[in-house]
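Given next, in structure tokens, is a single chain: the form predicted on its own.
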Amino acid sequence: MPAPEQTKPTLRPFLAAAKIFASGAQTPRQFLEDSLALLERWEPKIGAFVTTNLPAARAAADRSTERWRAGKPASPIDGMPVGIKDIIETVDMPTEMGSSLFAGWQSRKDAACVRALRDAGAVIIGKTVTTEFAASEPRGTRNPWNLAHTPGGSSSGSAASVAVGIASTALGTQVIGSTIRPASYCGCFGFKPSVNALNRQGSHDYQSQSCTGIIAASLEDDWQVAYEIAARVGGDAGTPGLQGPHSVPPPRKPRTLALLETAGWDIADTGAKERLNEFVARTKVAGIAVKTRHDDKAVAALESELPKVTELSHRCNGWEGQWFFRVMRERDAAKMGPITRERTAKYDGLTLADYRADLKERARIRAVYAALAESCDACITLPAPGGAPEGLGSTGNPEFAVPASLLGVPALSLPLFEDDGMPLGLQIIGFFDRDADAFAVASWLMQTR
């Protein structure tokens, strides 16, 4: 059966559909063909993909169909259509990193997370558009909710592809706000795990704050993809990786939440603030205590640190990436975008002493945040100052998303709000290595929408 005509972006969760695969009422191949019909319909408008490998996707879907018929699926995500951010290596497709300097470049191997997805039976459709080197230079993807607006970045194609149902999940990355913000802008579920929770071997977004993120059509799909990756390839070397149950953690009502304004509060849209405040009012009616900077010393102490986190993050990234970008300039600076050239030039003079001081400051701020775990189940805030802004020359303001990146803790964006006709998420920020707890709280808060 062909995919129904869509007049607006519509998410297509996979786990809910897979429940009927065993009966044969639908098959992974049929589910994929619906995805490809949506690809044909939407891709000319939104430009979410750099390249695709549809013959391989169909062959993978056929193998998945046979496993489901035999009652032996490789995993709960066997047959799931997936997009891979084009900063992550794939054996069968180029990894161009949003840069003409890497046009056609192939490593001839899968990143660890990609190999894990293949082993779990996922069906990889293609490589999704990233901003240049997963930084700030846009590469033309459009927001499917309004083609004149940004989808966010740097995981722009991943978010756009999930928003219209081409992929049920897509891999992104985040070192500043590159998973949480586009998920919010495109009306998807976004998950940035604790730093080191998912193996990043083969990903070229590899600063110390970077994470492999997952943008999905449901909270259940988000967790399951993360779990299947961790179960097969773990986290980064020397770390335990993502920990938690084999399916999405059940809802758990939090006792206390901290409401964070962050450095983005003064620039947030009035409508976005109103949606968040209305949500807070509902949680209080439900019997949840909500602490703020105005009535809690620990929250106030953290809030006093948050204006520093964006510049501190850029400084850490600037030191960690300076050798790579120096080589890129030597190859052909004219092929680097102006935003990339400006950013790299700004931090080119950092010294090792500067970097060590920045790491020490980051550790101090992380300790301030960790102290909140004694009295709060999670923090909530906006993922962005509002809905996706008009224009394709910028990916939007990251101030709300960067705190979780600097802190190295899990964050989720739940598509609960709307701002001026565009999607807007609710951001849940958890505590280090307690990703499952963040999902449990998020699952419960979804009920208060």
The other form holds:
Number of protein chains: 2
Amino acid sequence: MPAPEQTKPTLRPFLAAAKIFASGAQTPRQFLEDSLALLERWEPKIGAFVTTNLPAARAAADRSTERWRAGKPASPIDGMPVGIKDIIETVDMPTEMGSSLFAGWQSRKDAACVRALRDAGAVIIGKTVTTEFAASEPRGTRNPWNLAHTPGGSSSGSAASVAVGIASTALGTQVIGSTIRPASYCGCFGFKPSVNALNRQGSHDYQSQSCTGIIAASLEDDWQVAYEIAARVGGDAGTPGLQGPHSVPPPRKPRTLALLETAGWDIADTGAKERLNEFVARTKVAGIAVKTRHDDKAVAALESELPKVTELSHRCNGWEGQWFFRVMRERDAAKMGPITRERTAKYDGLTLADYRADLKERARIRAVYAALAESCDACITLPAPGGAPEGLGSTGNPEFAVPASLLGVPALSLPLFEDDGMPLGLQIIGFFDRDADAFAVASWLMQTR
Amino acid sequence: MPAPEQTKPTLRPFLAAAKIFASGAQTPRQFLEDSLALLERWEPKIGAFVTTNLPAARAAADRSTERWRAGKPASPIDGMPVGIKDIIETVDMPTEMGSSLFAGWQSRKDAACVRALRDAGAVIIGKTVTTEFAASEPRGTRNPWNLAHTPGGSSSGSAASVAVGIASTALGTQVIGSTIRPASYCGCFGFKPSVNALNRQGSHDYQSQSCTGIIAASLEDDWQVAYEIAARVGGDAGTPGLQGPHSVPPPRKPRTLALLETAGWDIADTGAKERLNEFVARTKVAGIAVKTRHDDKAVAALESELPKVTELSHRCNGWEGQWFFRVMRERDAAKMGPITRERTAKYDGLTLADYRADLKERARIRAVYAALAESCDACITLPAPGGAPEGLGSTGNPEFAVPASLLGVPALSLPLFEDDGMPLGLQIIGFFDRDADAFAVASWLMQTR
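For comparison with the form predicted on its own, please write out the form predicted in complex with a further copy of the same chain.
The complete assembly is shown below, putting the previous chain first.
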């Protein structure tokens, strides 16, 4: 349990704390009250929430307390305080999508993942700040590690609220770098699952490579939340949903990792590269083979594709979001931010024929990546070019996070490094529908840091 | 152009009428005014609309008139009066989903398909009545061919409004039989495309085998509306969208058709079977081979699977909709109709493991069907067991429409028959992503009826 007096951001993992709920030594309601004390202290500084519903949260925590007392928790995350990115619908709070075009807008329903969380007993504190329409236009959230720095985005409030322990987990989304990057910038555990692995109904991310992402205070919490969502509402309709065990996969030592530079390498901070290289040296000492573009043909083949993924992602997303932004522009273009207006204008001329060609190209690059599974257990790289940059006008460069988004494969950011006094993660990229394998590697790498 | 004095339901195809718009002999505004005269006459009897926005429709028709005058129509459907099933979002009208739980609810956006229609110049008259949440609970619309009979459902208002010429086309959806059956019952042309072929963003049909369906006054109108939607917003994100030419595929004589009995054969009216058998006899005279379960192994193999498709569809839909109905029940179960309550309760216990098994079974049956493409150009059957039954308490039996829904393949209902004074269609079922081929066969069969 955190000391309520702390001033440094501190994660508050839930599963570890919940071990004493059964004994009655602590209750979910007490755990929530600590969350709310942190909310009171931090929220005026960081601006992580758009809306809260504290009476509902307290009532949910009380019901959870009763279930634990009765020895019948609804799930291992029963009582977990969570935040919901404000692009995802909640029946009891507005969903504003970071846009005044949806000020006060009520969906009259929960998104599938929110309903799953409620059924699992989670305590929903509020809606966390998203950039405008989960794209690039920031909405003022500050990084709790340094208030002059961005928390990253688009899941800005989710990362910031988890970083300071208000929430043990918060839902985000990722179509470019919106989960992995803010998780890294704020020192949290970030998980972007395989594409379609978590049901996105009621979440306003309309793109085919978008995913519900989970930002958490521990690897265990991260997996468990994903698992509990999938168990109750599955993946996107027509897909099998997240595959894996009912609690975090145990550590498994990888034999071979691929170290990816990605298109971000040239812009990465020297310090960040040093942290990663030191880590690679330690993994080699531990007996793991680490392949790079410089010594392996399959890695080199993949690396030669990665400079294309950002533009290709923007093109796919651009076509898929065209209709929506046309409607918004007609409603009131002045209410759209300049970054969004510029981005949507750039891809407004794309045609269905262009999109079909882009889908084929994406499938081709995915196949190049899939071939790597024959010789590697996972890939590692940075999740961002460095620690969170100063300034609130941009959520930072997404280059390192885009490959997993375009490839549709699972990615994790583990808060293992520091860069200039700001947190920095290690990114682990796995293979499609093998999210549990990526967690098993991550668990092992956490132990040997 | 219809005589405004008529009292028998009469389709008003748009593309045929639009041929004289360029000459100025008629205008889209005049075409719309005829629609609105029919609305005034018929709507009090049939109850096809939940909401209309006539000032917006007239303004859209005037803009269309200007474009035609300038020789620059936005598309061949520029000026077409259309209705939108009230499960699909419109920025200027509420989307109520046939449920008082969404009374007056505003989405603040257009669905992708609605935006596409507006961009193509279509004139949106209003929102058509849907059964509750596009499931089975009727909402009072009457069949214009006999007001004591059901129009079918769930796209009840869409079929009824097209049948009397208020709209030339209306959007529906189909996950069980919601487009093909009402189209047959009301004497319209119905088209359920290949699964994912039309973008469903902003449409509240959450199931993996659900499709945006199009009910139209002619085969030409049906194809053109589908084409114009796909050209502007594609299919569901991540899929190539409807494939085919920019106007209705020309007639192509099939060499071989499969006559399917489906699980509905035993409950079909004698008259309906006779109409179909007479039609088959005529096609044989025209030199087309017609295979049946009695003389062809591939057809027999498929027919042996078809009795499973209704329950399997309900199971898939049941899992996929569980989260939504749990939220609605908690909001106010008393505001859900008895049919919906009973249906959702029946499938409430399904687990993710069940769903994964059901998806595999669905894929297996789809493969059995796909094998038929080697020896057949298309399948034909009834779209319903007979003409629309008397009574407004049920939308009729869907057995004949379910196979194409579960198989995810294109289906058309052509208004070729009558049964006891009520319209009855011929259903043509095609193969996945070959919607244009199904239209080519349909065009040919229309000529030779």
